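The chain that follows stands alone, in the form predicted on its own, written as structure tokens.
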Amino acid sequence: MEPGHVAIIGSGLIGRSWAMVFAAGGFKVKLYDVAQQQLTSALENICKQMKELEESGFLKGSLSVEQQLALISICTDLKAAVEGATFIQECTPESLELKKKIFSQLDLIVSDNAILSSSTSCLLPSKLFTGLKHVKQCIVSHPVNPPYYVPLVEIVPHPETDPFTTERTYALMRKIGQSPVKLNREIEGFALNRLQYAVISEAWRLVGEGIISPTDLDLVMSDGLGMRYAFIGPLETMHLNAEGISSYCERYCEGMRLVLNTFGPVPEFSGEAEQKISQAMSERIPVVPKVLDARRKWRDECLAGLSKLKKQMKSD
């Protein structure tokens, strides 16, 4: 897919990030809102966001800020956002009935060679999509938040979905620089989120269950787990643990088996173990707006930062 037009439905948190994604790609961006001071806002944190960027190092792409924003435009009026579009990413809040009465408003007016899409993390396809005259040139491509700064999407198909529009959606991906990844079937909570919630019920009941605090939870991933599973997944982590995958099985498939055993049922995820967690992570990052704010900051830089390092190691 040439650079072209591409629409960004919603300027929330996730649809400017998406903007800066593919401005920084070189395409020309229509942002659209149904508030024209909401997408004012917007713009003007795009364009803060994207100095503070370029003055620490770290803005995508090679073109100048200028430039980038140059390729960005707003608008409140969906036929005009979408007129010419070859690409449209869904970027309005959680809520199925919202998203499926923006594709169907969206399925009357957009060519028949234009991708919709929708960065919904955890409604199916099925849902979004069925019923639509333009039902197989939609697909879901599913940021990791922020985008900006993480660069997984994972593309998950409708059952209608051509598979043209999944090979178009990764080769745009892969053309803005983020790392896509598909999904041969829809599941609930695609792949991502699946291995998030495992990972948080394994904690949430590791804490209520008073075996660890939630401040060394927190380190046990970050200063553990999370350090191999910045460059390598699980399952090259096994490979390399061992003489290789059949390796690891025989030496620990006893051992994982005993522990998964152990685990208890899905938490409920409120009561004495939420208060606990609750009290804990407030005592270290109050829930204050400008605390929380300067910890996504850091969060982000330190993203940022990785994103950098990971890349200068690909290509050494």
Ligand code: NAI
Given for the second form:
Amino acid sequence: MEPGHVAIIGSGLIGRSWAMVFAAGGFKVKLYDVAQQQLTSALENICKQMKELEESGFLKGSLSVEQQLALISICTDLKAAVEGATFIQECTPESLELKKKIFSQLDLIVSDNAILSSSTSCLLPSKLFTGLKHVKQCIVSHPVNPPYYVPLVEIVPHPETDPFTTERTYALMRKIGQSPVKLNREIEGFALNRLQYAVISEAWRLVGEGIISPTDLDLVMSDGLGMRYAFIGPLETMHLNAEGISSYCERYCEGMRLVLNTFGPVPEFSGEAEQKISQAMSERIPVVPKVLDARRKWRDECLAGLSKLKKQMKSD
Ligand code: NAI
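For comparison with the form predicted on its own, produce the structure of the form predicted together with the ligand.
Below is the entire complex, every chain and molecule, led by the chain shown above.
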């Protein structure tokens, strides 16, 4: 990508993480927010996180903490934040109204060269970008929490997005060490959440119907399916679990269809099942900020270790 800085709009959980990922990739970052206090605490938090990452040997990129921090500046003036930016990553709360307002403000001030990218988890590009003058430069780059440790980014174009915008976004994500995937057209939930929700809904049904306990259900993933899914996807799993895909279909399609036909309706995610799951989870991990934060920290350390292992084991 051409020289220029990256502007991050919104300095919450995801904005901070993007700022760290881009700085690790050597990019100048301007972090913008409506709240000065939010920006100050974002910078403090980024600094703390980077130092901890350096100590544990998990700091990304080839630059030192000081060099990476020197690349990040904060700003409460939207125009100043995006002036000269070649890539703008919007990370404001998940509200269509708010995001539309921000993109229409950006539409008035960006150059014809900048990419306008949204971190949205579920808002469709056609809802976010239709009618913008710079729609050809607009795209969704949906990260996975926490983006610093989980590299996948779903790139989802608006029907009018210029293919060059998609290519530039894809190349930029590769350059900063993320793992981009392209969706050819928009769909509710993109790809990641469609897979995730399929898993959550069957997990909910199995526990709700009393077939398995909440703790054992989670083990099915963490000590079972998840072990290989960190390395190979469901399609490669099929390929390797028989003599290729066709052989897998020949052997297992009848069984798969039989099981799939027993899947129930979409759960309500409320009532007795919710109480049961909530109680079991809260007994293991009480809903207390300190406990939740400690568990998240442990999760992030696991993910950092896993990403190191994945790099060592890389086969293509
Ligand atoms: P957050 O609530 O932590 O941060 C939002 C930030 O936006 C806050 O700092 C807030 O002050 C700022 N903000 C509010 N109005 C603003 C405005 N008009 N202009 C500039 N900044 C403004 O939210 P979070 O979790 O970082 O989510 C941001 C986006 O990322 C959402 O669209 C969300 O769906 C998406 N996302 C979130 C993931 C998650 O697990 N938290 C994962 C993947 C995507």
